[in-house]
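Only one chain is shown below, in structure tokens, and it's the form predicted on its own.
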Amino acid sequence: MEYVLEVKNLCKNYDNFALKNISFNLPKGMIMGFIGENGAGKTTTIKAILNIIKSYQGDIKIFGLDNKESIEKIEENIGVVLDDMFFPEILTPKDINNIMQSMYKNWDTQLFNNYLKEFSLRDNKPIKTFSKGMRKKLELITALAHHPKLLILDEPTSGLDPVARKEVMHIFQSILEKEECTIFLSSHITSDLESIADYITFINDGEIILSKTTNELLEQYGIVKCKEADFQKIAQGDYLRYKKTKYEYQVLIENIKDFQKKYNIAIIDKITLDDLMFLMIKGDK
């Protein structure tokens, strides 16, 4: 299988946080989601994999190089899109343009402008006047108008309303049909997520939990909701994690038909990202 990123044993320091031997791998032409609570290492991650933090330990290669040394071969064939990423406000889109003519060989005027067209953005009116949802989708539509093999996103869908949302996930689906292009995507909305990525992987206080196919997650992994008795009579070596409540007990299991194998429990129910996250996080041991 051929990978577009690796990441091997990624460590970072900081007085109060920690990034503790991060590693996964991205096949080409798949999308990853990254996820994780607010804090858990995702920016930081992404930031270290573009070479933006220099000072970790691990070894990161995009493409097969190493990140650190083949920066100009990568960074033609990267499109990004960060958090925190900004476009000085007196600029247009119209400039944006111009100037990224000038940095990208395979920069495509007549793209750059289809998008502005489709996400209904005028390419005379300066940045200043455009909403935080606007200013998004121009983000996105530079990212992508050079035609990456490699999309890396940080929450690029921050600040937009369901039916952007749902645009700019069709665009990644159209650009993976299209294109030979890979998708590295950290976002907190976990419902995008679950229909376009095919990988998951989770982070949190800066260490990986786990990374898996999208189905195997969803298809495989279930909640298991029971009364005590019936709790007690599973196996801890059985469950991930478990949530007491007020009226029952919500069990995280690995694998749904081996359980059912081995116990008569009734109700268990699929997960959605979101009941992964919070079980992992909250839940007891």
Second form
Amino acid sequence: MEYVLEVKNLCKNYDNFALKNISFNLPKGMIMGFIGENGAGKTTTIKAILNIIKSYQGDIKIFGLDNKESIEKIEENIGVVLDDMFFPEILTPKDINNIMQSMYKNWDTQLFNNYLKEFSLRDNKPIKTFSKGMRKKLELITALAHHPKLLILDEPTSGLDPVARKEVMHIFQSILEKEECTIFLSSHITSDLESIADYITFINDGEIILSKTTNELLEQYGIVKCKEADFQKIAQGDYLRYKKTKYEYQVLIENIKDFQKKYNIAIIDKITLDDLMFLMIKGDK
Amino acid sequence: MIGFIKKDLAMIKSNFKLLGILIVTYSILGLLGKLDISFLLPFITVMIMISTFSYDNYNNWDAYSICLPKGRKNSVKAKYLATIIMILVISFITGIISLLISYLNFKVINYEQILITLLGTIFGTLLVITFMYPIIYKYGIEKARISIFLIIFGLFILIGFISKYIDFTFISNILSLLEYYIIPIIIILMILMVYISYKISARIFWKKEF
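Moving on from the form predicted on its own, please list the structure of the form predicted in complex with the partner chain.
The complete assembly is shown below, putting the previous chain first.
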């Protein structure tokens, strides 16, 4: 399998936070959702991938090239949306188009203008007059208009209303249909990812908890809902986390079929990424 | 690289009106023979360029620029080049206006005097960016604001001190010895100090994490 992004044993230490041995691979043409609560290490990981932070341990390869040694070959083919980082807000979309024409060999003015029209963004208005959602759309458009082979998006849907979020997700899907693009997308709005992500990588407190295909996660993982008596029957190695609520136990299991063979417990719900995040972070072992 | 320069110039286009008003004011005052504010124009240009750092900082442009092609390398270079372009353009306009004013006032045009005044002003403005830009790249524009004040204040104190205690006949003797070389020496000195300043800023930016 050809990987567009390979992260191996990434470590970075701060005074009160650390990334600990982050490793995952993103195959070509796929969308990976990078999930985790705020402060889990998503943005720090992305900054390391993009060389915004440099002093880390571990290896990061993009298009098979080392991201420090070959950054100039890599940058031309990457599109980025970063949380709270963009062009100065006194500039207009027209300025951005003019600037980016000189930055990227593949900059596509027509595509940029088409997206502006599609999202109803005026090209002669300064960014500071745009709402948060409009700015986010402009950031996305800017990331897309040079036909990148890899999109790295940090919280691209935060601040968008549900309609705009759907529009953005639709754009991602249409890009994948039209172009040979791979997407690495961090978000804490996990419902956005369930429908579009091929892979989910889950980070918590600077550590990767899991990295699997979305199908695998949503089909195999489940939540057992049972009374205390039934919970006591479940061996500790057969569940990942549990949470005691007022009326029941919610038990996160890794494989519904294996569990059903072993235990006769009727209520096993399929999992959502929200449930998974909640139980993995707040549940007991 | 051109893209980065375009970005810095696009950021100051809203200030072109201010510069235009200043140029007209300077022209009128010059024609009336009231006051020579030619030195102000390049200094205000530098202040406008320094103000672009605030916008960059507010939108975390520096971090974003690193993700653009050759961003770490070209972002700083472009800031210096855009500043120098603006200083030279404004100085050139100021020089042309000075010539016109002399012509319209039926004065004998002293080309050397105009050139020396312009060079002195360019030298002064470049001296400001030579000190300022590395400080801004190292500590950020917010902290650097205080040092802007300190540097300008310090320069005035230094000039005051020099003018009080140093015998200018000695300096003017040296300058008269170098009479034919003074302009190339100033130009070389300017290039050298801006180059060293750029190298320091580029090194700071290269290592910087956001």
